[in-house]
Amino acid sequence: MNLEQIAKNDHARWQELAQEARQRIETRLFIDGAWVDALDGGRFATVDPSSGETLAEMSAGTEKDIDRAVSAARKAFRSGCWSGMAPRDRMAVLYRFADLVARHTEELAVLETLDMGKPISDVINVDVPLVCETIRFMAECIDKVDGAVTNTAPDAMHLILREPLGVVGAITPWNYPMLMASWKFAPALAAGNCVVLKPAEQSPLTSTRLAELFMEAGGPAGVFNVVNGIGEVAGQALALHNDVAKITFTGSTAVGKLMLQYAGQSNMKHVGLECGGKSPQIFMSDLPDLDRAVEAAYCGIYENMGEVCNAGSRLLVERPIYDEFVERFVSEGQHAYRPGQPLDPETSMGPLVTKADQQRVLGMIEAGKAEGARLAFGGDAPQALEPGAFVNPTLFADVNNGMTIAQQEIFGPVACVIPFDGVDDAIRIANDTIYGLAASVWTRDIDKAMHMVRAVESGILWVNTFDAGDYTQPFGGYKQSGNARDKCIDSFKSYTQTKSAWIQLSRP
């Protein structure tokens, strides 16, 4: 069935593959090709976050369940049988595996939205073919990366060769299970390692179905492993373990540097880290066109549910145009995101992840009331969607970036308009966070445009748009929003080491 096809589904008939699918949940832990239960017979509970009903109990892998995973990761790459094959024939095995990922569209979709929330209809419009086109692009870079032979004196020769790491843990979150997961274990594949995946805990349905979709498009036993579990457990675990030799995270920030200290505290290992946001959008009194301006902000922040970690979530608006801004954001904005049941095609806002994000959310925006912000719209709940985790979007106007709306990653659909005074303002306070993911500007002059591009602390910075881009773009922060690079070549490269050979030859 085609993507056309599906996109006809109606909500009967994805609540009826739901009911199929949640018949046919496979709980067990993935470990060299087999599903396997938790050495220590552990559970925990997966929930619809749109009913609060319990979907299944899960295999809950502990320090063991890591421990075996990795140890077949170890075998799996020391024989060669995935770092060893021909470039093209690795490359052969990854479109087929993307092929299947496109083929189960239906059925990934409906696992994706039942365990987190999101809306079916961007789960089957972007999420699964991104993850699609993340591995095809990974695949293609292959054999497109080489080494160097270096210019030498004649009596030697310089090889720099580009090998892979070994064994990659990933551990990755539940806004995006299938995406980031991708954005992680594709390019750690194609460049020839094996991966033990560690997923949230909150969301982690689609993860073991991937892992046994690489192994139908003829990945061998052992390469791509998926142990479930509780992240301070399996997660600590994976991260401290001696045989992987990198680690990559999506996540918070406290949980970012955690990582760190378990990288010095076992064996030094590689740590590629993606962390928070607090992304500000910059709109100048002269941008090219207020009405497109105000759709992408509330595009930007409402995307998702807000759970995002490039939202942006900070919208810095130039006095002249603050009050027309304001109310035109209130007047589209409010009612283009309606919450609800996310397996309704004509859904576009579904519930947080979990009742307790949901009561940390509508927290911060208490927060923001007592200090003074004003509230336009939202701050609540859809009473008629209890007890499922919902959020009404929300909008704050009139905030300082002192505030703790403005400071802190909400995780949630709540917008903060803060006015500032000229391009020097506006770099200040864009630059007034701990975080450096990503940011955009609005104007239709150009050389303020590259001062702020130059002048504003993020890893990504888009003009005249928001959350633009291809696999061309690298996707990573500056400061306390990570270290890494996704989604790009560089992401590619970041999964390989340098060898050097020095090749001492006689005179002629």
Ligand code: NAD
Given for the second form:
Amino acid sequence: MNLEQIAKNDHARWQELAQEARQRIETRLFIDGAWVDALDGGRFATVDPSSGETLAEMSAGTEKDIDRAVSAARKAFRSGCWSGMAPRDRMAVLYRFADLVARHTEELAVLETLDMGKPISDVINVDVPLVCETIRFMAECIDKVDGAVTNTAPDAMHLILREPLGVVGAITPWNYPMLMASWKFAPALAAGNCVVLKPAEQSPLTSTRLAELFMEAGGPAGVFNVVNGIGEVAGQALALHNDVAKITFTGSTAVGKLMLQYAGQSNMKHVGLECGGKSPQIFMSDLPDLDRAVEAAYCGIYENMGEVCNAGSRLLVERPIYDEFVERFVSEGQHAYRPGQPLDPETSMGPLVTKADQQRVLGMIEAGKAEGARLAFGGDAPQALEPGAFVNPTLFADVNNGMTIAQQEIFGPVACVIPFDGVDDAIRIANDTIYGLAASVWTRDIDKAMHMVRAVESGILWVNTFDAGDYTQPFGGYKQSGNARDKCIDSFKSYTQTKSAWIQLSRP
Ligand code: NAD
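Right, the form predicted on its own is done, so what does the form predicted together with nicotinamide-adenine-dinucleotide look like?
All chains and molecules follow, beginning with the one already shown.
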């Protein structure tokens, strides 16, 4: 079924598909090419956040299951069945894998929407196509990223070989379950590693299916394993495992710091971190198009319910346009995203991922009010959608960057508008955060723009746009937003290590 046909599904059809999907949820782990239950028999519930209904009791992997999966991955790695496969054969498997994912869009989309509440139209139009693109991009790197022969004196030949690391442990978040996982497993697999993926416990349904599709595409058993389980149990065991060569992590800054500790306590494994953000969008009074800027402001915070690491959660607006900007945001942004049932293709905003997250975000809103920010709209949960974990799109104006809502990652649909005076003030406020994932600058003035591109401390900087880019773009943060770069060729390289082979020559 192609995207055009899938796009014709109405709410009733999606509900029907969801009903069918609920009947056949796979709860087991995927290890060494087989479906297995957790050795200790533990279970954890995965819940539909739009209704609060338990979808399934999933097998909860523990240290024993992680050990089983890492052993299988190590055996597969050492056998050379994957790392030793001819590059173009490995590419062919990954291209088939991407095609299979695309072919299963409808099935994967239903699972993702049920599990984490993401609007079905987003999964179809954004998440699944980008998963396929990630796999294809990384496959393309396989025979494009080379080692080197360096210039030496004539009595030696020096080769720099680029080799896979071995077993890569991937620990991923729930906000884009398939996509964030693909940003890890695709480059790791393409570079010839074997993978053990531990998805977030809030959204465990799709990853095992992806691993199964990899095998259907011709990937050998043991190369791509998925162990669902609780972070502090299965995740910790994976990050502490002595046979894991790299932990690649996307999630909160607090847990990212634990990854560094686990690496130090075990085998000094490589650690790649993609963590939180508090991204500023800086709107100078000479910006080229206020309509476009305001639209980028509300889309940049309300898309995916604000559960986006690079969400433009701090809107820095220069004083001369401040009142008009806030007015326009209120008139246009207030109704642009309406919370609704995520299986309805018309819905642009689903619930937050759990009831606990809803309560946490509502708590942050209370903190904003208590600290004196002006609530322009929202600030509550839509009563009609109870008991779902929904929060209405919310705007705080007159925010001071020292307030809790300006400093802490809210990870919900809450925007903060902060006034400033001039370029230096904007840079000072933009950089006054522990994070440094992304930022944007809106101005007509190329000198101002380039100055700010250099001065703002963030891994990604957009000018007169927000959240734009393609797969050549390194995605990752400065400061406590992490140390890795996803998506780009450097991401592929980060799953390899160099070996220097120095060959002494004698004159024949
Ligand atoms: P989280 O840190 O709570 O969990 C992430 C993963 O870590 C999950 O799989 C979880 O089970 C696991 N985990 C939790 N505790 C663990 C422990 N003690 N040991 C090992 N593993 C453990 O994050 P989350 O709530 O799932 O995701 C939201 C966070 O992710 C936000 O901070 C967001 O900014 C960040 N994020 C960053 C990016 C990026 O590219 N920079 C992308 C998406 C999300």
